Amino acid sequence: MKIGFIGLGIMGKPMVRNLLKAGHEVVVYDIIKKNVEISVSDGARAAESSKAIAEECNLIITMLPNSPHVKTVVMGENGVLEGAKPGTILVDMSSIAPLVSQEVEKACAEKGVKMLDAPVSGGEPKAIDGTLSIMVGGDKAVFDEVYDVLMCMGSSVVLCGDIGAGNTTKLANQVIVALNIAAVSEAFMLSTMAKVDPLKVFDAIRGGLAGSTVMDAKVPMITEGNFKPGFKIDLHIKDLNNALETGHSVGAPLPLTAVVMEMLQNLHASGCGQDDHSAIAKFYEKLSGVKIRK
């Protein structure tokens, strides 16, 4: 199948690579030319604009930073809707506000374009492995059409409800991840300051009720002082901002989310915005003057 792919950042490039490995023809576009060159070297073909991709591809995937970027790429000048034919399917795999997904889907429907919102979880490692968790919102018939393509990039693809449900599910995921990293950081700071080896604590509790995928992924990074981004602090700020705005719109109380948001904002102000979100541990290290290290 010929697939258009727009957005070749940390996540997009390995996702394209997995589509190519599965035998699909992929036409790519990104405003950063170096990213395009990398995907072309992997076997993709470059297009000159989002509109150009839509003119030749009946299935288009977008993987972009936030709501405004999706609106520009889809609805803006030289955007997807300027080139798309009726019957085209757009799968937006960006993590954006659910209400924006609904707004973009409405504009697509007016042009006869079908849309799903399908954000992902798993960060760069799972994008590379092709084992992302993909949360989808939209029409089931459209979902069924693209399911096999999505499975080239993920190990779990779940239809969560109507358009916007994918991004609502992703916001729930991001709340849990952020709070989990904060809890891990707090607990391992406690053990470190009590002079108990954090790796011994990790080995002792990871198989019990406190164990989690987050703990398994982030404790080794924290104890090694390795904050190379798989998912950046600044991107998690974006997601929690969308979660808080969505919570306000539906009346959902999110007090713990608000607290962790303040931690992330403090880290951003300290120059850590491009670090991995495991750098929430740095917030505790700054408060205590002690580093959580093996």
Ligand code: NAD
Contents of the next structure:
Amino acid sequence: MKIGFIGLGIMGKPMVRNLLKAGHEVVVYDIIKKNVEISVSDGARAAESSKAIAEECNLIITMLPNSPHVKTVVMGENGVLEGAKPGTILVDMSSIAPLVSQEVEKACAEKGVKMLDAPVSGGEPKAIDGTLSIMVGGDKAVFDEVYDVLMCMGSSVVLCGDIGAGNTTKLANQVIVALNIAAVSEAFMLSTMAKVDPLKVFDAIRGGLAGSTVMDAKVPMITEGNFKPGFKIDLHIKDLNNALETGHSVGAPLPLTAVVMEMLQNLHASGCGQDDHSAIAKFYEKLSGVKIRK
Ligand code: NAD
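Since we've got the form predicted on its own here, give me the form predicted in complex with the ligand too.
Okay, now the whole complex, with that chain kicking things off.
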């Protein structure tokens, strides 16, 4: 199948590589030339614009930073909808606001283009391995048409509901991860200041009810003071912003999300926006003047 892929950043490049490995022909576009060159050296072909991609591909995948980028690429000048034929399928794998997924789907439907939202969890390592968790919203028949292609990039592909449901699921994921990192930071600051070695606490509790994938991944980073991303504070601000906006629009109470959002905003303002989100621990370190270390 000839696939168009737009957005060749940290996630997009390895996802394209896995589509090529599975034998698909892939045509790519990004506003950053260097990213296009890397995908071309992996075996993809370059196109001049999102419109040009849509003119020649009947399956288009987008992997862009946030809602405004998706609207520009799909609905803007020289965008997908200027070139797409009726029957084309658009799979937006970016993490964006669910309401924007619905808005973009409506514009697509007016041109006869079918759309799914399909954000991912797992980060760059799982994008490289092709083992992303992919959460999808949209029509079941369209989902069935693209399932095999999505499985080239992920190990789990789940249809969660109608259009926007993929991004709502992703927001739930991002709320749990952010609050979990804050809880881990708070608990390990307590043990450090009470003079109990945080690594002993980690060993003792990681197999019990408090244990989590977040604890396993982030405690070693926090106790080493290693905040190299991974997933950046600024991207998590974007996701919690989308979660709060969605929560307000449906009337869901998100008090803990609002508190952790303030921690992230404080970290952004103090120059940590490009750190890994495990740097939420730095917020506690600033409050106490103590570092979470052995
Ligand atoms: P990124 O910033 O590395 O890549 C985004 C790419 O989109 C860039 O190459 C950029 O040039 C391109 N782009 C922006 N505007 C464009 C336009 N108008 N036309 C064409 N290309 C354009 O971001 P990323 O880390 O690859 O993340 C992509 C999405 O996946 C985000 O929504 C992010 O939240 C989500 N995500 C990221 C991770 C992660 O660990 N990085 C994990 C899960 C989900």
